[in-house]
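Let's start with one chain on its own, the form predicted alone, as structure tokens.
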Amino acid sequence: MIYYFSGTGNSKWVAENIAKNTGEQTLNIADYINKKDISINISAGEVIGIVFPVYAWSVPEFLMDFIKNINIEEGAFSFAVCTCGDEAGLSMKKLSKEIKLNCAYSIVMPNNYIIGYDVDTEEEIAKKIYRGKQKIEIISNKVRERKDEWDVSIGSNAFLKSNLVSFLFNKFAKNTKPFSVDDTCISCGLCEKICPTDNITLIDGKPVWGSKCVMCLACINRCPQKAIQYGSSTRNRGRYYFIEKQGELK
């Protein structure tokens, strides 16, 4: 079984392709976020994979909470894959303190954190997805063969980024007050539907954000009208969510 979390589709695509290549099934971690008393047991001989996006060079807090509900018996095979715009920092090292990992990988995928910076160019997106496909094949082979491996791009200043920057992100950046919607909103309700934590409610046809945001940015990136903004910085920036044909190099 491969458990995944994905806001704009990168990690979902990775998880589904590894599952297809290895004969495993996938489950969306978002289905567990609001549930209590979760208990997942992985028996000897079984496979468990965790696929997730890196947030501020670390593991999303809600994912760490989810991991605590997993019990892996001796003889099971466990692996994790994180998707990141450039570097994974110490995310996998942190995850491995909570769950036994036989394999750990990072895959560079297109940037989606438009609060901090603009999206990649079309050429950069295509290259990242193309290389991602190649990395998925390598990972799938290792999982099928039950081969232990650690292939994670940590990057520079990893300790500082994965501790101090991550701490500041979790304490201050998950603020929904800067979210707004402009007059181009057509009240399609997509943002409410795709929010993994059920944090968006439509009031008079317009989205209103609650306090359970995990900053996956699915709402702002997938709005068909680009009507959702975060402060003033996103107005002139692009939007990104995964479409496989973007990886077709010309």
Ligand SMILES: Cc1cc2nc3c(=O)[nH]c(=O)nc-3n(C[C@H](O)[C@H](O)[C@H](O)COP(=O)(O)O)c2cc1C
Given for the second form:
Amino acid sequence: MIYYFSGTGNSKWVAENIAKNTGEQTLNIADYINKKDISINISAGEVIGIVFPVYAWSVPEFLMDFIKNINIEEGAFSFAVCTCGDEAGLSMKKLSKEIKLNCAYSIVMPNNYIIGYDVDTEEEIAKKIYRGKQKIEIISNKVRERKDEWDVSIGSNAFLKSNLVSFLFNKFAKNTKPFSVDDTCISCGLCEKICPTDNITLIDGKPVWGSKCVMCLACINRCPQKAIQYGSSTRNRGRYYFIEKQGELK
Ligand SMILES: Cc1cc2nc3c(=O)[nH]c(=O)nc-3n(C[C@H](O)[C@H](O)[C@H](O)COP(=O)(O)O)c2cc1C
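Having seen the form predicted alone, I'd like the form predicted together with the ligand now, please.
Time for the whole complex; same chain goes first.
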């Protein structure tokens, strides 16, 4: 079984392709968020995979909560894959403190953190998806062969980023107040429909954010009108969500 979380589709694509190549099934971790009494047991001979996006050089907080419900028995095979725009930091090290991992991988995928940076260029997006596809094949083979491996691109100043910056992100940056919607909103309701934590409600045809936001940025990136903003920084930035066709190199 491969459990995944994805805001803008990168990690979903990775999870689904590894599942296809290895004969596993996928389950969306979003369906477990805010649920109580979850208990997942992975028996000897079974495989468990966890695929997730890196947030602030670390593991998203809700994912850390989710994995506490998983028990992996001796003889089971476990792996994790994180997707990141650039660097994974010590996210896998942190994850492996909570859960036994035979394999850990990072895949560099297009950046969706448009609050901090602009989107990658079309060319960068194409290259990242193309290389991502190759890495999915490699990971799938290792999982099929039950090989232990650790291939994570940590990046620079990882200790500082994955501890101090991650702490500050979780404390201060997961704030929905700066979300706003422009007059160009056509009340299509896509943001409400795709929010993985069911945190958006349309009131008088406009999105209103509740208290369960995990900052996946699906809403702002997917809005067909680019009508959703976060503070003033996103107005002149692009939007990103995964479309496989973008990975076709020209
Ligand atoms: C809140 C947030 C924080 C992020 N932090 C990082 C980071 O520290 N390092 C990085 O390389 N990418 C970072 N990213 C980019 C995502 O990890 C990357 O685009 C990922 O592939 C998105 O996966 P998804 O499409 O499955 O949601 C961040 C994205 C978000 C939304």
